[in-house]
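The data below hold one chain only, encoded as structure tokens and taken in the form predicted on its own.
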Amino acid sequence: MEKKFFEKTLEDYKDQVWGCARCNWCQNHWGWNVKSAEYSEICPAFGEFRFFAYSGMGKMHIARALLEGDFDYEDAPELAEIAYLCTTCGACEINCQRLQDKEPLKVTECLRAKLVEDGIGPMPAHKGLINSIKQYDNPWMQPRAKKASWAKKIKLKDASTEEVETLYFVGCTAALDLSLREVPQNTAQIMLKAGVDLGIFGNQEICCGSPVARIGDRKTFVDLANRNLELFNKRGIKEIVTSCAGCYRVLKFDYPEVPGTSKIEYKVYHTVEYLDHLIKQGKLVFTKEIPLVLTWHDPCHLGRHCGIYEQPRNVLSSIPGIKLVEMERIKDQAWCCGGGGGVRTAFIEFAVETAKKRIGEAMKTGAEGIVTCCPFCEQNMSDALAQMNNPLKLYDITELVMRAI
């Protein structure tokens, strides 16, 4: 209990892995919420591969076997692939905590850290991502000079040299993926219209470390955490808003779990949280009606990992004309888009197939579009929609807010 998470090892979870009851709730939609057999599962990896090893329960028993010496890596050459086919969506953990008070997601992350330490992991595709972060401070092999290119036509303060009340931490994916460029542009313009004293680090912004934290490269993650915290403290940052669900989880919950880090002074908000505040304070007023029937997709790293469920629904419900219809699996029982935990990088086909299942569920609601607020969800579901030739429209929530104001 006295250890921080990023200094824990599988040994610290020995009692938990021995206590797994094999109840299978890590694989299934929580019983009280199930509405149909079609959408009664919740673990993407188990749903796709149909072997217990891929579920939260399976990885608990893999961890137990490794701790007890029941097998070694030569006995199970597929072990690394099984460990990295998990999207780290957290569905197993949210259900296990209801019943067993155990933490299969944390066990999986410690298992990955062990695989990295032992030279078994991560997957080959992840190594390119890690090298890119080390060379360019972002996972997408893009030069640092491009990090602020999205903001060329927007007058924003440079938080690395000017005093600002609110730092907009854009995140690597939203800043560098041209197909997502409107997300930071809309976010910044909305907050400026609401009178927020906003600044960015621009080319000085470095990766938060979420991708390497989730795939188990703790050394690289701790380095990024310390560099970011040093910059935040140096600039006296008190309030951070981010567009990325992964960045949000890392800045708010992971950095305090890094041993030996400096004191954290800032408050962190995801864009949807901040928009909800601005609407309630009367600083954002919607003047245009948007007559659409829409459904909301809960990003795993925003929902299950951080407990943000109602704020985006509040924002959508505040926009005139929008009718919100819900999928069967929502909030802490939502089906993952398939893009998290390094899966999209190493297993793109599985990632997109997982997204197709979510899109099928969205179609059953009769919605004209699906709305979310995570760049990984948007990348992955966009690819799935394109492969399906599906007419369902995908929106980032900031696009709708921008249109409404």
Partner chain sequence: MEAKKKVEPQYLPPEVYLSLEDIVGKEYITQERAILETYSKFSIDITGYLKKHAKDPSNIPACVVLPSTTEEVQAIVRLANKHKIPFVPFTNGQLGIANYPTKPVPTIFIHFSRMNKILEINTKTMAAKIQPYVDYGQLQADAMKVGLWNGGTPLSTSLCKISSQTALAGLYQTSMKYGTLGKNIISLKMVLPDGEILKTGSSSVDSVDDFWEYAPGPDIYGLFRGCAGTLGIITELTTKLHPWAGEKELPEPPAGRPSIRTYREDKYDHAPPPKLHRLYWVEYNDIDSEIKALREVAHSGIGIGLNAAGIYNTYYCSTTQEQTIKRTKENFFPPYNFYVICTGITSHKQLDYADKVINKIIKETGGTLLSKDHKPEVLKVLATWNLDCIRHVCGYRMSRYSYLDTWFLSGVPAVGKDAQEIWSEAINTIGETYITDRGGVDTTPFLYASDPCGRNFFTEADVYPNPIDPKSLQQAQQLMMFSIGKTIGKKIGPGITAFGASFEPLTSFFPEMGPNVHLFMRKLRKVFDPNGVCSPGRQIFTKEELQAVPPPVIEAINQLRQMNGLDPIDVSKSQ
Second form
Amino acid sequence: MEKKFFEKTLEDYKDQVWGCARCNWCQNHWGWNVKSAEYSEICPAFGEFRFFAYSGMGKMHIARALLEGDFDYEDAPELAEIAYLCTTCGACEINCQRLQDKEPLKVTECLRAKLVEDGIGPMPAHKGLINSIKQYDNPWMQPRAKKASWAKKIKLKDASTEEVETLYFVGCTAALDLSLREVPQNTAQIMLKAGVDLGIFGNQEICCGSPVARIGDRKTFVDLANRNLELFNKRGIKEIVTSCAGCYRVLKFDYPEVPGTSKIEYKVYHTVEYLDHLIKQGKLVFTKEIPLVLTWHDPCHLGRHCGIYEQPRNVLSSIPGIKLVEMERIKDQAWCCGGGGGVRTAFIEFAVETAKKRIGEAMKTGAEGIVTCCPFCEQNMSDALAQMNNPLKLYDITELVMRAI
Amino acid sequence: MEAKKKVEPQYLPPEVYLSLEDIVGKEYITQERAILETYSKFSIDITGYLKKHAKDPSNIPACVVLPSTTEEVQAIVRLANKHKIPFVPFTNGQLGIANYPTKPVPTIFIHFSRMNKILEINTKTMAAKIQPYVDYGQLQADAMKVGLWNGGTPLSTSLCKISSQTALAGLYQTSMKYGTLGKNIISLKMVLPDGEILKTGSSSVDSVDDFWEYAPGPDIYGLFRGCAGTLGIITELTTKLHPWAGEKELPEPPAGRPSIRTYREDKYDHAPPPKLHRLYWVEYNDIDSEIKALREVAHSGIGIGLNAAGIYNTYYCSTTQEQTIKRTKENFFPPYNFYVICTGITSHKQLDYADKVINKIIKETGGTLLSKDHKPEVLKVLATWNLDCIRHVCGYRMSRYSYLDTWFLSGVPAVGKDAQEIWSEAINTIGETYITDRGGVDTTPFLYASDPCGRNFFTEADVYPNPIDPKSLQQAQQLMMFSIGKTIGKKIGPGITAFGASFEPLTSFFPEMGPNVHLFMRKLRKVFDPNGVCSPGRQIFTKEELQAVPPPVIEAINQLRQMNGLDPIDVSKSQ
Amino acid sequence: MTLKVQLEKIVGPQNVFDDQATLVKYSKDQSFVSPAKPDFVIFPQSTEEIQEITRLANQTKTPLIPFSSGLNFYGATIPSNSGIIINLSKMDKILSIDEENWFVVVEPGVTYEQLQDELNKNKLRAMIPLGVSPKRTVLSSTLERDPALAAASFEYGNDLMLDTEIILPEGDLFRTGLWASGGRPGSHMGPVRALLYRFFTAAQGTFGIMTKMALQVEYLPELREIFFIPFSSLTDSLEAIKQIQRKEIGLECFLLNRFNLASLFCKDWNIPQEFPTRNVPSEHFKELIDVLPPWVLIICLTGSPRFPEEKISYEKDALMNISSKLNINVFSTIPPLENADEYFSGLLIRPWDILKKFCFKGSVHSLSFKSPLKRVPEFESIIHKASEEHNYSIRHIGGYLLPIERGRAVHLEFDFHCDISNPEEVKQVRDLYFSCSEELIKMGAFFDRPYGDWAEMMYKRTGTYTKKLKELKDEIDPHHIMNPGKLCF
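Could you present the same protein in the form predicted together with the partner chain, rather than the form predicted on its own shown above?
Next comes the full complex, and the chain you just saw is listed first.
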């Protein structure tokens, strides 16, 4: 039986790392879709640092050398930094898969796992995050009790005690970041209005494990995954909606890759996916006009990783008055906000610089605002907007939906 | 566990490193071992792979610098000359030209990743001035917005940098109309190996615009083109643009976009061709009819590109290793097939005219057009080319086993038969390394028109050895060497072009080329690179370097010579 | 052994000349370059003989001046410092015509007329520059980068040369292109990726003697249709040229002024046999120059081997489309002439009639340079201004504009005329010619073939390029025996 991803090691990718054809598509926008020289690159880390080591191809080469013992950790003092200056946006992965049938992102993640195992990784800044997860079940050093405080004024079922058709898995960031408070509030209210039988775990919701999965702390991740799966099974959860692109990817595609996991029993949706269903079913009707020109930012973990491209665009174009204009790099070729893969925790400057590039691209469309649906992207881009003193508005898609119903 | 042997690079003297740091800034120079590793194994580079297996450090640079201006490049080059330290200009590393001889010498890699701007698109002279890290796709995208394009992209990938293609091969899918890149360069701004700056073309004259490709009198550009970075470093170049008939952007595949979960679906490759462009796929029963048809199309006054991709479609148009192998085994693609790209630059009626002509030629030459009535399933899969014929993305789609070497022949269309003959002999003598070695070029040679009116066609045999297996690599290398040797030895006519014969150690060991190409090249090197520091040993050895070639290498080449009835070379007497 | 005896041993006594009459004949051409006699004129007949001569010249440090037809009008073969003229006219064989793949291999003495006649028998054609003599050799004209009349098409913009065989200055045999692999020729690309042949172009023989050249030739169309668009000024024509070229209409496309057109159609004049020649007064010429339009754009639509009418038809539609958009008139002749299309139909294949203009004064002094299309009016006004200052009639300037590669650049020729037996006229035109040259070069006109005095004007403006050329010269021709004194050497 084929190994699950979270038990694979670099050794399992030996043929891939030796075979990297160095085609360089891991750093570049898929050629057919390139619309300008300015936006023809795709790898945030190579874009910023300009040495090959920071690209997907770079990790392939480094992994090969490590596997063969060509150098050791003491020879390469910057190795951990190179491995962690990657947002795991997966742009390298999709282009390499399409062309070479190889998986540089998986190699990067295995490389990180190896570094963690050997005590070289993760970055010091990640250690606080891991401790927080271990201690509080969230990466934000917040007491568990705070996790439901956003929902104080909303009547929601408690899924840990009551039967619900749909579990709203809020995600730590949306639940705990005060600046994002409206995201879960809007989401819940929209759902309730559409007649969804919705509940939350509240204080009992634990981190999905996305941050630790991405930075290579597999032990912590597997533990969280098993706890979550146990909880879902215990409560008989059949359907999950989540606000977070990271949670979505993990619940949908990473849990099945945890060793020992059998078939996943629940269906998982991201909010935008669910909203799209509700609109199509006629359960969500827009009555108010929002006269705005907007552009959509595809969160990597939702778009490229999980294939959710059309649903948010459908939602936006069904709101009266909204004119959607596209950036050059979209969908599978979207430029990452810079926040993912533990980068925002360890390398905030790089994260924000990457977001600034995305905002620059959004500005070129002539849009008045940029819309997305991932708390991480929103955190990172709002920092960038503030630093740039940029008047461009940043919306979570639920805010617009809320305004229009 | 047994400790594996480490591979230790040779580093620069600290004072040199510090001086380089002063030139480019601390952020843009490194000797971090992990980063150096990523500059030490290339594409199309069996030698480099074998060096990895042998734990040979000679391909690992001493440091990598990222200059951002011509002046910085000049300062780096001057410093290297002062200390007699070799340097190598570097863009993608898509063509591994392993340094030779194998003696590890600390070498500075100058990577141009920061010099990536299009400086100007001049719609009046139909020209673009660019920095060395600009690729074909970037230039094409910007040019299309103003109704122009660069006349094609290389058959490897549109990511190739135009600067490095100037220094190397530069073939397009559309070379039948636009020629090779060699015919598309207006001027170069070079930092010469000794640090001087030289401009070619009309821009060599201070008072003149940069619009014409010849300088006054003898044309030095011709020497630089194809010199593989040995005679200087391109820091700016001006390339020709041509009228473009399509839209400002290439069309999208109607199926939408893949995700990392769905990439295996063929439908994402199936975009329509650009506006006012049409592709015709034609099948033949035998190579002679195919060659005749290729010539007729090339002479017919229609079309911008003509390409018989043969078995290589199993790579270009398949998304997984399994699919590639399956289609190869099943002969999914008809062995003798080619496409013609037609365009309506003059008007839509030009396309209607091309349609009539192509159908007439098919009738005259006994071919069959792939259509909804004839092999529609094949035609569907070939749709990858609808955009690849304009902007080549899938050229490196070689799946798990890497594309590691190429043997090129060029000449009149019948050169395809020479390729068949030599390649058959090569695989019958040396053996196969991969599934497509047989049933590939020996049956159905890759043939593409590389010159206006198709006076010249290129054909090639590529090898895909298992990179993990040194025996497989060595065997692939032998296949290449055997083919190159046979070509020169037999004097059957076709030349070995882009790779191989005009790189050392072959240049000095095949004085039959030219004849006397090696003597001429050696003079050029002496003039441009008096200290022998610019990519040394790549294009031509100095006499001293020649004497230092290890005896086993000399022996191997001389065996190859003797096998082909040529006298062995006595290095000590070589001029 | 004297040099003469040694030369006689190599090429045979019948092929060595040092009589005064011969030496004087080779000491001058119709240009303003000062005459100078060679020591010998010899006629080798093989590559091997040339190799031996080259080796001998290196031993004796004797200059060698390669020479084929003597129909370079710019002094390229006038010895700067005595030496041996190597007249290659006896090496005049068309070595092969590849009908299937459309290329020929010629020796240096093959003339355009000879090649065109031979090719036409095979339904092929050579692409010939306007204004060459039928006796001009194909090899030297191509080597000197004379732009073919079809240069508007990218395919014939330049670089018609494929493979070459060269004797390097020290006597080494050298081949470029596919030929360098030892087998058959047929491509400029071969085992060496450098475009080495380009280094020998416009070199006036300073880097070696080319002994064979493979050259692209083209299908001889059975059907052609020629159109004429008159313009009242050069400037007025530019937008039309641009639009026509961007739509890739026509194979040949060029512009002639009324002086050149009148010369072409002048019934009193013939192509001279010698240059300079005797002037032939003509009333017909004067009449023509009065009635012809100031400038005429000539466009030739060419049929392909299959459905030629239909090819011409779609190009014609596109041409008419542009003309109606620009509100210009397209004619099938040049008003008021009749049947100009028939005349041009022959001229495009054998474009030497324009040499009739030598009959106007006897000698023609042409400013031949390249420019971007948009700068043409600037350069034209420099010439007009200088002509006025030198009291030279603007009506007596020949004008030729050839778009190259769909108009990215243009080749321009403006010529002045004088009677060399009239010292005053010579002085006037010489002064005009040099002051125009200097001013044009200063303002950015590009003389990519720096003959005679232009060399100094160009090379003083090219710092490193000139320096590197000189270093290459020292290495490749260490004794500077190849046509010394030319270019920057």
